[in-house]
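One chain comes next, on its own, written as structure tokens: the form predicted alone.
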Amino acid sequence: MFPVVVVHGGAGQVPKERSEGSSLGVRMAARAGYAILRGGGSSMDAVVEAVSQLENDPFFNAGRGSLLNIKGEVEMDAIVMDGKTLGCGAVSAVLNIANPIRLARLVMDKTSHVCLTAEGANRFARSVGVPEVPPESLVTEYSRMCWAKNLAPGTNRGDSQMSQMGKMGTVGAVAVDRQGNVACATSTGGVANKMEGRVGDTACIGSGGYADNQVGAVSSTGYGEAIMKVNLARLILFHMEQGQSVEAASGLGLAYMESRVGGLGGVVTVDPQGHWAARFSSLQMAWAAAQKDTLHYGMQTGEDFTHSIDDPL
């Protein structure tokens, strides 16, 4: 078994501006994950680590970056869960937090609780020390653009998952560590221009992701409605109990969401045997997964481009 953590940038159409920037920032991300398990670190803390390196990033809805709901504000929703204990935290409808991921594991750590949202959440952030930012710190020009123009006369702003995942989609991360523990992390802005208190799959436990040392660990993106309607991250994970391997149940899983609900999205996908997958239903998603001292890294179907993990980028 060799440690590895994959990470995804989003399921849905990457903007071809914003292509060069997405890949880099995934590349990035798993990097910093993989420099924490070959420091012999934690599953948990790498995939921590790396999607707090995507939520810093503009390039992708989560964190700063994150898409606008219909009044213009920022509300982020994020989950982890540990492999070990199945102990997992989440956040729904969050505001004015840098790092939703990281309020996620205190909730994990700190709380008898599995999900706090809205006013709740950002109230437990203040009483364990996590600073509230800012929200215009989190709003980019791109989410800005985004949220203008689904608020044009003509606009279709119902559930039509190919206009709100063309704009950007969940990030996440799964691992394992050297001890064959696996844990997940995944973090969101949500749709465009969604109704102020819409959660989506992020922080449901089985959609969003799930992970536990006897099968594996899945981060999920895309259309949450979709995804939440089929328990995505446990569907995959039934699919490799049955004795699927981590591709295999990866592609049944998303292919079962694409014919009963018609739900488009991706995954990563990892087993304690450190073996790895990263799939999607739609056009485009930015993946890097980091192993045996190798990054490897995809945006388009078939593509897993790798170099040195300690080459530049």
Given for the second form:
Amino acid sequence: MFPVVVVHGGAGQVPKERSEGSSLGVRMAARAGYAILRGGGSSMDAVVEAVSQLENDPFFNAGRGSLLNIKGEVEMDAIVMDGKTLGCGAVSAVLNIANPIRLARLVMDKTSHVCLTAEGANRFARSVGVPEVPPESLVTEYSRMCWAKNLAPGTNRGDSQMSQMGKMGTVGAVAVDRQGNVACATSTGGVANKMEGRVGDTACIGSGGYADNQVGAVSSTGYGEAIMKVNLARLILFHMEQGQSVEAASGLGLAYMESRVGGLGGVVTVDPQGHWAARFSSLQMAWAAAQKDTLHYGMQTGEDFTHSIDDPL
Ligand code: ASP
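Pass me the form predicted in complex with aspartic acid (ASP) as well; I've looked at the form predicted alone already.
Full assembly next; the chain just shown is listed first.
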């Protein structure tokens, strides 16, 4: 079994001027996650490190760079799950935390609950010493520009999936470590110009992510209202339980979401043997995977570029 980490930077359509930055971001994140696995670290540490890096990268819709709600504010969701114990932690609608994925992990590690939301999540963050940052520090010029554009008269207000597909950039990762433990992590600013208090798939166990050592792990991205209706992550693992490969199961889950509720999206998937897949039904999804000291990456359907993990990016 070869340890592996697979990272995504959100399903959708990556604007041309952001494609190089998005591709570089996922490759760097996969490399950071892989360094942990190569050093004998856990899959949970690897996915949290990879996703934290992407939260810090303003090219992605998570942490700094999150899309804004209708009031022009950041409201973020994040989830982690540990396939060994089925332990999971999530936060939703948090405003002023630089790395919601680390807070989600603390919910898993330090509380008896699975998900904390809004002000309660912030109070918990304070109690465990997670620093709060000024909410404006997470807002970028690009996210402000998307928000203003969506407010313009005649613009589709972000309540349909087609209006979303040009603006995604949610981040996520799955990994398998040397012990065969699988884990997932997903983090997002949600959909553009969403209603205040809207919580998407990312914070919902089985939708935005799921991990079980007996089957595998999935991190999802796409239109959350569609992902939640089909429980996308768990649906893919169900197909794997029925004997499908990671690749086939991922394709079946995405195809069902498209035919049943008209939803587009993408996933990264692993099984405990180290097989992996990065699949999407959207136009694009920046992704990268690291295994056997090789970095794989792509953004358009069918792409799988490779180079040695230690080559300059
Ligand atoms: N799934 C996220 C949400 O609906 C958005 C995305 O993946 O881009 O909140």
